[in-house]
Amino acid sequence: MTAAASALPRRWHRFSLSERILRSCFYLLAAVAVIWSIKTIEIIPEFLQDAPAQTADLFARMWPIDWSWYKSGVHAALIETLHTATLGTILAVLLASLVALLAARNVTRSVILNTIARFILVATRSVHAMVWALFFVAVFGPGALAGTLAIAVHSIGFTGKLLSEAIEEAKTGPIEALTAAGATKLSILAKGYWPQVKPAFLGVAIFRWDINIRESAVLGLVGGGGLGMALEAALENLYWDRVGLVLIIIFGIVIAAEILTTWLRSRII
């Protein structure tokens, strides 16, 4: 019996039986979720059929682009968008650095402070920038201030999480040497952690600024200032040629920011 069983050819499986069962359950749940979603959103076939014609008509209304509106209605909004993204990123990096030091377990040994810092990181990045903008618009009124604060608060979670992970991955050798030499905590941070964290710090700051350029361009739709407010004004008045101008400007600054950040990362890091 044993000899006969051992004579049977053995088949190799990439996953174990339990893993195959879990994967099958996952695929089944995904299929159920997709079918349920399709039924819930109530797709109207007539609207889908008419969508290509409506899209073509919309782009036709945007042409020719009203380039003359740039100086009076778009230029100031563009500068405001750049300022909002830049100031928001600087403020976010400053605040996120402090929170990251509290969240890093090799710097802050207190479990309570670690938990509070990680809660801040999760809470700030869990709420979308648009929601933060609505909150700050309600507090400070519409304008660039609300947009800047929304960008800053929303960026704390992303920036602080990556910085805290970079701090925790720092090598212990230089830290132990400075500690044994009697260096102060500030000196340990400046001479031990900073040289190791500096590339990640600069990379995260530049990458976050690139993201904030895109987000600040549309915060004006909820009163956060910048190009979004120019876009909203054009949409409300059905000036489609001006809508096309704003969309081109947004697309242009996103591409320019991507090129600039790529160049900066290759030069600095």
Contents of the next structure:
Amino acid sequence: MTAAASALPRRWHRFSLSERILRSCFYLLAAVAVIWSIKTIEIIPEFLQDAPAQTADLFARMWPIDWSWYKSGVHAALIETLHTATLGTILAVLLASLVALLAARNVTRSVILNTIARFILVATRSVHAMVWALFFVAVFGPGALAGTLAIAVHSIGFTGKLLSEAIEEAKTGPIEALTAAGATKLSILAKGYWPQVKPAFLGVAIFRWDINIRESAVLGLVGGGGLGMALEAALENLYWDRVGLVLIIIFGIVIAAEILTTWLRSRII
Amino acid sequence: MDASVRSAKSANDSAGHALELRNLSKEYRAGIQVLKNISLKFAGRGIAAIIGPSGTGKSTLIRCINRLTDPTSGEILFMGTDLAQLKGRRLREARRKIGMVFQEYNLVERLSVIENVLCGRLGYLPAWRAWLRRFPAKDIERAFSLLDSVGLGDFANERADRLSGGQRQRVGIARALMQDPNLVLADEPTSSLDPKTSVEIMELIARQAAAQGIPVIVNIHNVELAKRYADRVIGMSKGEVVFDGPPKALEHSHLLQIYGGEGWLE
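Let me have the form predicted together with the partner chain next, following on from the form predicted on its own.
What follows is the whole complex; the chain from before opens it.
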């Protein structure tokens, strides 16, 4: 036995032959994809060459920044952006909670409802907030209402998906105990699921608010109100010093939101 | 409400048993019986211990009683109804009268101890009261006195996940008693605990059951504990009852039959 074993050299490969062939094919495909992409986007060499000069030129035109415009042209838009993001997030969390409950297989034991809910989550998320804004601008006219609804509907997918996952990860033991005590479904939600899901719920809501601050800042470009409207006004008139101001404000508000949400999350979780 | 509860209790006493199982069977997969036609009657008081090796259907049996697991066939007669037939609201109402203690305690870890005990009343409360934490003053009073009686009076406002295993099981017991049950089921209540704490927990269950006149059915691995605290021992093997009698009648030969050989003794 041992003699036979020592006679045969033992071989070891990380992958089997078929796996290696498959991996080679994959590498080849990846290379083809890269070449194809470069051909498709049709890079014009001259434009590529003077890109640094153009960039420098743009920044030069923004300088000095027109700070005086803040009070008359930007401040109200900034407040509107904050309101759009906040109200949109609250609305999204409310709607997403309902969809998440329907999507969670341990709470809703109906494959049909689960599938419908999952479809809503995917559908709302896969359409960009800008596109939702275009849609709501067409329905309600330009302004913060369209922006808020765009933020709310687009956020349902992200928020709802993370919430439904949190609900599905809830421990079954306590749920079973409350079931055994004769609790109703709603009571089990209140005392079995909610305490377990609460940290994730708050974390997701705060994280989404952070993202929505960034998104609502540009929604005005398509008529969704807020800073984007100010940005568009400045761009249209080629007031580059004002464009610079709006960009700096957006940058500042995003950093501030980031710091605030990081602090909030560390307090909660 | 209280009057009906009391009359139900006395009805149990007069009939002589709190629970009767008739030809209870359970198959998780078709053709493979985990429980084979179990028929048992449980008295209106005292502790019945079910012993047997792992995978023999002890847990399934106890979980079938309050329908956490649905039996494939058979009857579960409790307070004059067949639990096996109940659904929805009527099943919930029946479950309120059966307290349950779990191996892993199954507390809601992020809630306080007192709130976990109050959860035993959820079957009696409308959901909005649960959401708003508006528990009736009578329930809160009772929860505190139950916590005192399981020795955790000072822990009411601690979060449940800060307690030790033994303390958590005490909360679990208080929660079950909070239901004001006519029967308590305990599914391996000591299996996650050290030997000393196991004795304390069994002591507590026995004392509370006697004081409140509630019959208890307990699954237990530890034969010594079963003999010490139970009034009746039920030995199960391969989904069947192979011994049923007082602990004194339980002899070595029975244990061999229940556990299938000498190996477990070493």
